[in-house]
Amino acid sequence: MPVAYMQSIAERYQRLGYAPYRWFKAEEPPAWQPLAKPLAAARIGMLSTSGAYALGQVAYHYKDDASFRPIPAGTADRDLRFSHLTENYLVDARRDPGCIFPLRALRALAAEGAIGQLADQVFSCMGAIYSQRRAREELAPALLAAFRAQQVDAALLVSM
């Protein structure tokens, strides 16, 4: 059954007596760029906001965690873990990580030649970061640097 997520948040803030939730509103359109090469020749990265991490990495700490985890692209589903502020949305992801962290699908696309190659590491963060400033000033630049370091041509954003 679908969840009216935005409405649910607005109602929760109202019940708790908080000021209305301030959704992010961009001041400028995103700096979209046309892909400079065919997808079949492109190096693809991925960012999931699911709070995924690999076995042996540290879980997210839930409150305004603006960190991210580099996860080797060869990581098996059985070695993926999830921690997120909205734990109730992770039931399916824990059964099938591919529904929110599609590494298997991306590896298959690379194997069949639909994409040139998958970056050596893909990334995950916990999308429930309340501070827009921290997301904009800390997380986004760090992710951009990490993608650039891997010479990624395009990145798939898998939001939760």
Second form
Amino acid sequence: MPVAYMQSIAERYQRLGYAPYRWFKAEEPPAWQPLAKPLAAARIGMLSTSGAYALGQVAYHYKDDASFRPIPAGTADRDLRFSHLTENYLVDARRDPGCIFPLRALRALAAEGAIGQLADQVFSCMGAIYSQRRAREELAPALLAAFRAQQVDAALLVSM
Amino acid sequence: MCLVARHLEANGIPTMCLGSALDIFESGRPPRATFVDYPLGHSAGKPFDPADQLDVLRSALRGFEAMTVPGQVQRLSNRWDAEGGWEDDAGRPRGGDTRQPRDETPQFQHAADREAALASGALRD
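Starting from the form predicted on its own above, please write out the structure of the form predicted together with the partner chain.
Zooming out: every chain and molecule, the one shown earlier first.
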């Protein structure tokens, strides 16, 4: 049985006396945009919500940080860092970024031709934004513009 | 993340969400999702297991061609371990708050990262 995270986290916060975290709940069916070309010819972008940043960039802060970081697709594992509100989930990522920030795997898939190419820059932000308004009005439009500038045919979004 | 995926897709960019919390996908209903049943923090595969990471990514990306139903979630067959049991701990509401204090100070992983951000000009004193 998959873990019921929303229920267990809601119960934990209630027991501790905190206001509940409100996950986004979709009221409408999602939009649908078919991939316009074969995957083997597609330029793929990536967003991670793990709070990754590259050495030389500014880390995230933990109060509704709606910013994102462009990270060069060739960045070495040793130059990847993480900061996230629930950093207890990042113990392994800080030892092997590939378990949550799959740059190595994406480069390998591009090299073998499974995807056409990887975008020059991938993106990272911190999940755990309590303000849905800021996620909707700031982060989502900014990421749309960033993916468009990278001319991606499709975007892979990897969660924490 | 579901909210971002829906926004990108509505504006012409096909998306695939990859994650390990099935209930959050079912609430947020992104256009396409891949569920990998691993403990949170490993949605791109097992640490120090490049073959597993490649397998997870390959399976997720194939969904761009294989999936045809908006809101569908494909479930990977990858198992975290043979015995199972990690779910019991992960799903318990016991324990303290695992969140860090919420303020607007950048939380660098290492103190030296702050120096690097100052040196690059990304951070001002």
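For clarity, a rigid core is taken as the largest C-alpha set superposing within 1.5 Å between two forms. Numbering follows the first chain given and starts at 1. Bear in mind that the values here come from a model prediction, so they are computed numbers and not experimental data.
message = My question is whether Pro141 is one of the residues whose C-alpha shifts by 2 Å or more between these two forms, given a fit on the rigid core.
response = No; Pro141 is a residue whose C-alpha shifts by less than 2 Å between these two forms when the cores are overlaid.
key: Cα displacement of Ile9 between these two forms reaching 2 Å, rigid core superposed   = Yes: Ile9 shifts by at least 2 Å between these two forms.
query = So if we fit the rigid core, how much does the CA of Tyr18 shift between these two forms, in Å?
reply = Value for Tyr18 between these two forms: 4.2 Å of C-alpha shift.
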